[in-house]
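In the block that follows, a single chain appears as structure tokens, in the form predicted alone.
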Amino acid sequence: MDVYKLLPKTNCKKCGHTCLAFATKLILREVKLEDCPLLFEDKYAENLAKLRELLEPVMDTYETGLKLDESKCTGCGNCVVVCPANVSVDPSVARGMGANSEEVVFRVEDGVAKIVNLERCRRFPPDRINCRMCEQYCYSKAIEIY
């Protein structure tokens, strides 16, 4: 509702949706702010700035909702080992081995976890499976899913 409150609320459907539907689709990353032409009129400039600030965490997480804060990461490798996508591509990962494939989602490099191939994440469209394994096993809370 916070997103909806900052939209023009005219239901003009220039974006193809009602404002409430547009707000929902913004959060799900199915549309972009630029899809609403009214938001870019001068009278909505303040709301647009607030929307950008409000949606920044969502927009920074790309299509999966997954965000890795490398400054919090201890390099334990839990995310590498528990990621089902990693295991399916590189079965040695399930035995605690380092990832050897370029197709894995996570890899530890220089003592810090890195997202190597986000498109392989099970949360990535079109599947959008609600997997949270990496977040659940990240004891340093470096991985968050929004």
Contents of the next structure:
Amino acid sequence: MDVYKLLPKTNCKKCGHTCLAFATKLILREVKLEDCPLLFEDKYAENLAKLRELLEPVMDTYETGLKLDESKCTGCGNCVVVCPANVSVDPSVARGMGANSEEVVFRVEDGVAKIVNLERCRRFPPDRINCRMCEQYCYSKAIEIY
Amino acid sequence: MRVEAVCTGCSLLCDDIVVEVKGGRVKKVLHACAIGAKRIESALEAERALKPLAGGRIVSLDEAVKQAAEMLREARRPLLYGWCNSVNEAVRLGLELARKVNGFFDGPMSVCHGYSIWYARMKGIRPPKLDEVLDRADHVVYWGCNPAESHHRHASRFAVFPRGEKTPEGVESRSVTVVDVRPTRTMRIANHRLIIPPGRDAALAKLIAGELSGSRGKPSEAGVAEEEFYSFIESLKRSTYVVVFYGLGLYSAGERSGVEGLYELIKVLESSGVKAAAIPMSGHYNMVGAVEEALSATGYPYAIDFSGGQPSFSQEQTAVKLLSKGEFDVVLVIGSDPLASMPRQAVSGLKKSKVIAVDYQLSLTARAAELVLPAAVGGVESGGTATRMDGERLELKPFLEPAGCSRADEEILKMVAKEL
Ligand code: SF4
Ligand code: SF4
Ligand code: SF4
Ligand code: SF4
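Return the form predicted together with the partner chain of this protein as a structure block, the form predicted alone having already been given.
In what comes next, the whole complex appears, and the chain from above leads the way.
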């Protein structure tokens, strides 16, 4: 959402997307800042600088980590469905269903979320994105990214 | 063995559950939230009702059924209470049974969402299916409900996080608003948080409707913070498809004006060119089904009195009210625990009557009952159809054999009816 707020928000579609879709793609490294011509106009210089900072890859990936406190978790599945890495390995997750693939970052087992493959998290190589979606949308503050 | 299942932990009836079963035991439950997983595990719990009991003594199923039939036959004024945790087929049998014994048919729906389900049906309003909400709703409002505590997967399975046809970015394609009387956990996923004093729901609905139709009011009239309110209105005006999920918070102090005000607001939204709908967040897994079955059998939603032969209904005469007056001498309770949940006066009325409990667990009510008929766990050990909060009928997929002497609700009701 922070990335989106810094975009021109004109929905001019010069990048081929809406600003909102473009923001997500930026986070996922599917597009580059250069794909938005408006951003390079003078009035957006400050935004551009902030965006560059925001999208800077997590420097040393092994300084990052993700903790899940199972005792707080209610199995709501918000983390499962919001996680872009989960969606890309198991498309049914995009439709809100539980993750049947063994390749996902999280899935809910016996009523609580379990980390299945932490290395799939986009914070790690090759993506190294500063994603915090699961942490942000957990109802129970059970996820902590550090 | 891996099997698919439908969760009966709440009225969301999540149908993507996978259960690993080995030797008649559950090894692992995938995708169900904590409430759902607990319900599935409860089939194997110590509190489980496994044997028919008469006066605390273990009896044969035949004996218990005969005794139940006799109690109902000889009752001066029997109440048949529950139904929200039974499949549609069992509700239908319950209605027939109530007619046969000239009984009173009611359940938690009369003090819960029964009224709003009925109100919408009366007005000819059909809620959209949850899959449509997933695909199209770009503004989701949780009003007087807290799914983070009650319907854990509501946002992730359907309403907020999934990516749909018109909502390709999931949560980022939608605005989420929560209206409540205090900060709630659901507010953690919200863009707009409207906190109002208890009982101001109708006033807030009116205020929003006014903003949309050009007659401005004052946010203070509904006790809502100005800045938050106007940023919500801005976002509402940009929305194309608004779905309001509402909870019991709309009935504060037993008022119905909240529900009526909300449906008025839906009308105003629609006439301003926005698609809009409201769906009650009923709790028990088949409350919508119980009300719909009652409506189609009798034309009445709940609190149906068969004592005069023909069914009759009065909104003011609910089981809770009549129990408080000590009206019933025999009470059949199915899939409900009124002793634990009813107000004190009704409880004392209930304690004076003879209770037949049909349940899978030894609830407070079952422990105090004259007679216990052990039931199978719906959705786990017995099947049938249940109706989701949006009116969608789903076929349950049981995966265990009924434990001990337990039987499906339907089977128990059929046996009792046959003995009458
Ligand atoms: S080109 Fe830039 S401003 Fe235009 S839609 Fe794309 S991201 Fe938004
Ligand atoms: S931080 Fe990692 S695990 Fe969490 S949502 Fe992002 S990619 Fe998924
Ligand atoms: S979002 Fe939080 S509470 Fe929900 S399943 Fe994930 S860890 Fe558990
Ligand atoms: S949200 Fe309701 S239906 Fe879905 S898994 Fe949880 S208890 Fe079961």
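Computed from a prediction, not measured in an experiment: that's the story for all the values here. We call the rigid core whatever largest set of C-alpha positions still superposes within 1.5 Å between the two forms. Numbering follows the first chain given and starts at 1.
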Subject >> Yes/no, Cys138 Cα shift of 2 Å or more between the two forms with rigid core fixed >> reply: no
**OP:** Once the core is aligned, please say if the CA of Leu39 is shifted by at least 2 angstroms between the two forms.
**Re:** yes
Original post:
Once everything's superposed on the core, is Leu48 shifted 2 Å or more at the Cα between the two forms?
Top reply: yes
**OP:** After aligning on the rigid core, report the distance the C-alpha of Thr18 travels between the two forms, in angstrom.
**Re:** 46.6
